[in-house]
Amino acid sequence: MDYRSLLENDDPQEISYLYEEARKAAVSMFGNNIYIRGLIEVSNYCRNNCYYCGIRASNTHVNRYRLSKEQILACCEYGYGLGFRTFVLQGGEDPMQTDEWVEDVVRSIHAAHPGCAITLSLGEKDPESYKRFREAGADRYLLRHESFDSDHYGRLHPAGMSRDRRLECLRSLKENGYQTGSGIMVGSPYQTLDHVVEDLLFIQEFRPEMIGIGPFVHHHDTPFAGFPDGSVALTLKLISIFRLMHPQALIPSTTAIATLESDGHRKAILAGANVVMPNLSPASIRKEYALYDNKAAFATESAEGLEELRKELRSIGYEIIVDRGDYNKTQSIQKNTIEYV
């Protein structure tokens, strides 16, 4: 397939056809079911200085916080009552959250909610750390590769971080039995369509269980403050391509899409996405986990807005399902019919 020509194609009818085929592929695997994941942002401390990230170590304007185990468990308890059956612990690479601490938190969540899935998104770790978290009960791990092109990766990150190290971590996650998620920022600074094609080919070969892609959104306190935000249109096109490439994948409609466009979730679902991740973090700290400017964290982006999200998805023929939504269980899920809109 000529991915570059497909990415360059701006014919409305052909793009509409691409979305329709992606929706059909998603429905053939999942019915009209949309999975929800409860996002808990556990810390905005980070040892890294990624040039695009608002919680980078050198940003002195961030009000730093880290949640306690008790706070995280309270978030899970609240989310469980709302119907969440997957909890996503996301944070910066916080040196104070040691392997022992992560293990303890994972074991505690698993003990309190044994039927739920636990997803971690805590950055690059040593293989032994990934092994320990997996043995403690973590099921999934999200780690975007950001860019398969090593030169481009180097323009997004400071010295000491490398594309090769990121790929080693992804391989280690697979080897330790995680359902593994990877992906990119669409429209990140210095990104070309050739870079995106390389990313497509990497995803095609690596076959992650989860594919997370969203548009780049700038943050005013980073070296990339003056760069334009990424294209939602290109992001939606990539969601469709990834869905057709990998029909069983769990593909979220990201917060970044919803940040740039108020109807971003609807558009992403209609392009083939099948996961939404409402925010379960304490409301008082959500604005402090500012990876980029104006991040959506309330209304349909929040646990409190779950009913509003449910109505929004029903308006386009989809239903939120109370289920872990494991990658390897998609074939057994009851599929409902859907009328395309």
Contents of the next structure:
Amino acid sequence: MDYRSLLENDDPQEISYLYEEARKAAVSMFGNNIYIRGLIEVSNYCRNNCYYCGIRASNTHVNRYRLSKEQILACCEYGYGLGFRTFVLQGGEDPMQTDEWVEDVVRSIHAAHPGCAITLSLGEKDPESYKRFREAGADRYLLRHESFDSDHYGRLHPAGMSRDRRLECLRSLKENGYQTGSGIMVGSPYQTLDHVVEDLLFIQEFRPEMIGIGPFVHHHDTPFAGFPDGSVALTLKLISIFRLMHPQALIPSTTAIATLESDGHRKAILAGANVVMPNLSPASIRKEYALYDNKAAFATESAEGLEELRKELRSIGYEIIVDRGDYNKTQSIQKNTIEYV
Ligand code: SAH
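Any chance you could show the form predicted in complex with S-adenosyl-L-homocysteine after that form predicted on its own?
Let us now look at the entire complex, which starts with that chain.
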């Protein structure tokens, strides 16, 4: 069956079968283990004006903050104690967080937690900057391509941002030896199923080590305030397709899914996801990193809610493990060799 008909298919039995096959593929690679990544939202200043995003530069209703190196290190310290072995530093494209600053933060985390993986998600940078961050100790980088179709990309972003530049950044990340993450929002304004098929084909060819997909969720202070939220059902279907297409990939059950459905993590894992990224930012600033309305950042979506998340995942037969969870090209993971928390 081609991708387009698979995306259009809404036969419940066939969809259950798709989820089941994807789940089996994930379990054969990773056992019943779920990796956790501690998400630290380092700044909500952004020079960009993406039409979908709540922290876009033109939104004057945002209380802007940026974390200091000391605050970030304190988050890592706290997360390490809870069992996190990957820290994800995500933020807007904040001009004050210079390359020197990022390098220094990465080096300091690396020195404090040499056994942990450091993931960056700081947007588009020059190849030279990616190289410097990598040399400082960053292992992974998340940069969703958002849409492979350049016209559609252009409807999501103002002039000055382009699909080609995005792809150049992704290529540069791979060249610099990062485990690279890409992906899309499902149901972003003006997205058609043909666009999604183009995204599938791009991912099939680019083979990112991480694939991040979540539904578009509107934010009231953006030009896309009036658009409907994306479909969780289509998001789950895509998780399954990506899992079958790329069995070793690290595929998160994203916050956007959990925001739209309280049972989102369980559903995404049962559709083939194998990563959850609880929020490890200081609780006081979480509400300011509002990419979209009602973004979940507490309870099972947070580091302090890890116990609750663990119970939720155990109820479907999965375990959170203490492990960096690197992309592994050759081996499936042996269930019994991993330390559980
Ligand atoms: N500045 C970084 C991080 C962006 S936030 C970067 O450019 O990569 C991370 C992701 O959140 C984005 O790539 C986008 O896909 C997603 N996101 C932003 N606004 C959203 C919204 N309104 N609904 C759902 N996802 C959104």
